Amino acid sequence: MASIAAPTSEQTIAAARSERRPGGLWLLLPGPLGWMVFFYLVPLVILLVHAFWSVDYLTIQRTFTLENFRTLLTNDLYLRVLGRTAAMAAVVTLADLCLAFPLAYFLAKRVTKHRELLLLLVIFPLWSSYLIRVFAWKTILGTNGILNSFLLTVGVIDQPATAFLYSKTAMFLTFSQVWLPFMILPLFTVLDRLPNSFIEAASDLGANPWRTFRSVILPLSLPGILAGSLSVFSLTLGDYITPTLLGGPGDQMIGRLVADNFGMSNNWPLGATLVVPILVLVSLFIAVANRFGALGRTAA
């Protein structure tokens, strides 16, 4: 009969320490978890509770009702605005991904000198105010802006064009430029940790650049793609400053309607109800990311 070895003193000490060591959740309670609960989850729950109340002569009636959700689902205006917002967020996310991936790959795998300086240039726009960047695009796209002045100089147009500003095009360009760093940084982090030996092995096995990208680089960079896409998609969904300053009369987005209901209309319950589709879309995005099992994984 085989004898069972007695635990060594080192194993006994390690076991005792593990029993005394607090769990990971308890370590989060005093700091990050407490902050999230009291300054994010509690206000969010209060906001969602408002969605089940109503307004009577600018006074909130704290009685349970589903009338706000019926209004949301039966009002064509809200459905069109929600569809327009989701479409804009998806197009901006795709555009930023196409722009950010080559740049992030270049910084991670091709640049050997002054990489820190180039990364600084990537995040440099984040040091300025969001409003300043939006107004910068307003001066570029305006009738007396840089773009119209250039087109007039080269003779492409005879008079300033008014189609650039206060349009979906203006919102698309602004969103794409403003949120681009949020796509570049996660992609750079993942691609920088991607071992070069993987790419060299694919080349040694006869894979062409496209096959290497499709079979090696793209799957291993999926965590960065999902993290950056989630940031850009959610930020575009909830924004109301850019549609307000650069959008046209028929280019409202859901964030603008939420702000109007909490402001001029003083209809907080309906405004809270309009927030629900945004939360649902972001939650579905996160669920899809977790379904693929890539969110939070590293390429190392």
Contents of the next structure:
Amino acid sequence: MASIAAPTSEQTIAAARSERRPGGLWLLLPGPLGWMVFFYLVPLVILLVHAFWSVDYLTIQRTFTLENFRTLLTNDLYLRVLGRTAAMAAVVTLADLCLAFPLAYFLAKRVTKHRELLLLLVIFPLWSSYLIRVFAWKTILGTNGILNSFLLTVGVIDQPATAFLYSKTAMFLTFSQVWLPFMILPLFTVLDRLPNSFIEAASDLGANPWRTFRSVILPLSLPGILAGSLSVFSLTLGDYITPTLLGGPGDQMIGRLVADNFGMSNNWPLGATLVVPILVLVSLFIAVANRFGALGRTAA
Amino acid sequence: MTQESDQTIDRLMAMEPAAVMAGVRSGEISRRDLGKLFGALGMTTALGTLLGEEPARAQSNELTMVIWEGYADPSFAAKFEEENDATINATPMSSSDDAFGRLQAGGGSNFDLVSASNDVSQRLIDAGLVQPIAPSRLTNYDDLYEQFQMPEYITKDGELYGANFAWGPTLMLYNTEEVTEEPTSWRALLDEQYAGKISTWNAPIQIAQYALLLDPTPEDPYVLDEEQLAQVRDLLVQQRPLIRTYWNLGDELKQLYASGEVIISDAWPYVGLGLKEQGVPVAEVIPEEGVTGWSDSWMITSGAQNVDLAYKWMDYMIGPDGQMGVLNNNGYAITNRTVIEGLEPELREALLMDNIEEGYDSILMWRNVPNYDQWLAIWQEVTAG
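The structure above corresponds to the form predicted on its own; please provide the structure of the form predicted in complex with the partner chain.
The next block holds the full complex; its first chain is the one shown before.
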């Protein structure tokens, strides 16, 4: 190296850095890596292998078969439930995006005092158990629940409405509420880093607020949008607690079918097969998000 | 379980206020209380994972069991715990299949006991999840009516696998203020005038109950051919839009009645009894088509850690204290001759124990269903829509 002409400053810094980097850092890796491999990767592989097996009365037959995938693709129950699940996840993601964006923008650009406190309030609901929050919705939406009592008192309705609880509406409301912080936080992060001067420059150059939003704010916050959407979409996609507790007959989602096959039906191979479309959908989303830099430094 | 569901549960655990979990661990918040809360939610699966009840445990004085609700009620279990310096850790099952799934997941070593019904007991034996028992170790065994000593559903190759301790029917339950005319047929659960106020138990074995409505009536509601199964499926699909929600646990159903969500359903006597205690106006009826029902036995799992203690519990439950406990707490019929003979005649009659053989035979008792995988598939198809 010394024989080559003077190194660039970048090279010098890199070389210096590598010299100073403690070799012991590598020792930190086996722990988390081992954890991920043994408690995440290995179980996932075992799960996927099950998808190619079958069950005979009580025992799992460990011979390769594509029968489960044939069942998945030919039985319209699974395709219908998958479609319903994906639609619910998409609608919830969209709703959370519409709710979270103005709030995140307000927090990032308008609030100067008590910012930490307000952010704390955003994540405050996460301090209570997910089950408790779902159950709270049950007491709100029930036939004799808070919402019905209110509407009766105000005089909007004269009979308690039964349409709130045990319905897709109930699931939509609950999902949108419980996953909202997962959308707000990444949006806040990108908007907080977006220099105010960009927005000022846009307006100086004659752009109206809508144009500024469309051409400056939106493209620059895309990584945050995708990161938040990825969280909300995948959390909704795999959930089975909310559909079980608040969904009506005929509203069940794919997570519930997976749980039923591992529990009630004792058909682990079919349960494992039903996981595959969920994984494929989420992987596709991750690929798209990654393409737009949602998983890179900008969003994190 | 999906990767996402796992994440959800992980997240749940992370979010759970440390104080609450610490409270549960230290015993300040009893698992029973928490169990009741989640039980009411029908979320026993999630609860088990939350509290880490599923992993295999070392020998201790803690007796773990999967039970039908009420089978370890403190009203009678506390005495056993005191006498044996033991603690009981019971997880309610939402159906026989739920219990089977739980035991299967742990290879029979994650619980000591299961209160298995006669539809799943044979499956548990065949899967090697329960172990044979020695009746000589049960001091109250000889007091059992003969028909409960070695019933075929808990016997294999001449060996006994359980202690039969309770039985009863699945009745029709209704709110007497909302349903003014006493229903006489299971057709009431398909009646449009109760649309949106009906519930039915989320268990595949209920197919037998709806098979009673077929014309012609099947000879045996547990032996259905493909055509009969398809007819039942059509009935259930027709019923689905009228259903408020399928109930999973008895405590959940109680809540559905108490909060006015449901006015008519199928139910175990446990539910009606509890609602009457709460002052909810309900009545039970045996529909003209007849009723299905169950017979429950304590079985020791193949990997049980506390076999001696499990035997003691079994013996306690077929003895006077356990028998009266189940009778009073759940409203179920029992199996111990000496205890039954000491009961008031009215009570015996009300619980079909006037003449045990006749009373028992008047119920279409659950049993191992030959083509059960088809029943499961149909049930899933109907309830998941």
